[in-house]
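Next up: just one chain, as structure tokens, the form predicted alone.
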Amino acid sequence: MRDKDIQHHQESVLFKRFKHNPVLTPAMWPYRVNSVFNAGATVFGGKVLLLVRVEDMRGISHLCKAVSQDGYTNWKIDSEPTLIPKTDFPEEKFGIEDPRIVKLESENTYAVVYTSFSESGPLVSLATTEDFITFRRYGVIMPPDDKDASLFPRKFKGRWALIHRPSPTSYLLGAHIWMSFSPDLKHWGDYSILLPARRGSWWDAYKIGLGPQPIETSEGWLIIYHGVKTTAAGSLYRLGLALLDLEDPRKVIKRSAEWVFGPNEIYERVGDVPDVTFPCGVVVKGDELIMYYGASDTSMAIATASVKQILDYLNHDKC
């Protein structure tokens, strides 16, 4: 395929929607909820496990576990919330949202980085778990306004690395993707911008943020990120790609010029927040990348891609 053909057909070639989307809807929940979306994903006990953001009828979000043998069908949903905001924890007063899950290789535990919504705005919090039943809360690791965060599964030169997205008061200043480091998951520093938001009429102008957790490949850490373009009709949330160095993730090897996935189907165009495709989790099985994304802040959907084709696209893209 010619380079321009790769770019022109990027969405249809790279990501294919599951024919039975959406896969999780509010009507499937065992208790009354308003919406289910933006789930973190991992493999646990040989099954695909999602921690789904669930918004209740008050507008407050919590996390609920859904498990599937094949990652597509027959989801078993917890009969009650899995992780709820702590009533004695003011940083979670208005809910917990948008988790990213990684298995920490040296700790034999799973890290769940999520957004807590406090009176002062969104901030980044961390919990760990070995069974997705009980959780150890570390509390706040990044103050407001900050969100769209994930750890990497292993340390770099003895330090944990965190991708996150601080937000200035004015998006005219740019809301960029940052990286920070910690020796112990509690004390963070060495902050730097990893990916800057672009300017002008770009699809990712002024506001970008991490999508799913970083994905380790033979050529680098694959990053799927969302970009927001503000239009006269509202905001469009679409996805782009970047590749980071395996040993020094602060080094950006490639970044896609074009967006590669965006709202197209009715369940992505119509909902509580229209025109949003927002992934927080992926699972990789061999060459198959299964991406779980929130559609219009209302339901959960799936798109799949070939890791090899994504890497080939990045190698040919005029970044």
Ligand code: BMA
Second form
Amino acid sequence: MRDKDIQHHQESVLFKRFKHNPVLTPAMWPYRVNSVFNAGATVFGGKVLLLVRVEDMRGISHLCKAVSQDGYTNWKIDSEPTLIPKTDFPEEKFGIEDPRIVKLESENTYAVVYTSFSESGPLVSLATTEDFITFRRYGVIMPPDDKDASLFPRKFKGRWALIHRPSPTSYLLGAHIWMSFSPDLKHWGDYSILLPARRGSWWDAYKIGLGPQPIETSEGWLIIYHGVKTTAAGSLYRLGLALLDLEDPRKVIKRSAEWVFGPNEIYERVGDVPDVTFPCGVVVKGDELIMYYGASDTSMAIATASVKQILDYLNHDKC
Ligand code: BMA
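Would you generate the structure of this protein in the form predicted in complex with the ligand, following the form predicted alone above?
Below is the entire complex, every chain and molecule, led by the chain shown above.
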């Protein structure tokens, strides 16, 4: 482990960790689980709602709801799984993972886009819900290998947009973030690369993926994404920023050169998968951005930031 002073020096000023991290741990679960991480987040009924990825003692993941009035404390966790892999959707055979939640403004429903772990590898599935109790499954929307996906809350020129991350046959080609469009949430096409992974020694070399759902700001869609650097000691999962045009999200306005958040605290550095910070959900209250992230594939933690400071940073960052 590195010297605390070095860690402090490298620490981003943009995001501040919640002092009571980690906020959700396997020991808090009402039933026996291995790990709780990579939760999607939204506001529902005036409360912060997380759909937490829970890995059971077989190694298979499902989603379980945790709700808090203030988004930080007193989490009420469902006494049993909220959304479990379904046998009539065979692509969910090895579990469902890493949800991103978006309220579809025109439909008055919440879209939950998640990774299904199929016999052919990870792929992207969609379900909708009005109450986070019952879910309507649309099934597969992107074939394997594909993951790290989210919808936007509204259509662009009559089409839904999806950010996702197909995996190439070789990581030497780079696993980039893509965007695709659909008229009906079922048929997808018009595929293009949105953000390429940077090569060589970059912090986001070869493999990147969307973090939380896109965040609408006055200056564009704010994207928090994870970048993976592979080292002799394993992979480092850190976070960077990008800003997309509000009307045409295929246009990238900004992309941070540096990572802005990464594993430093003990709960981020030690766990089932060390050195992972992996957010799948944010909630924005005024200027306060609350980011919910999985820490070392073991527990859930929170970091907060000011939306204004993030936008200022992106405007001054030399990319
Ligand atoms: C990624 C995803 C995440 C996981 C991360 C680190 O590929 O599978 O679910 O948190 O690896 O293990």
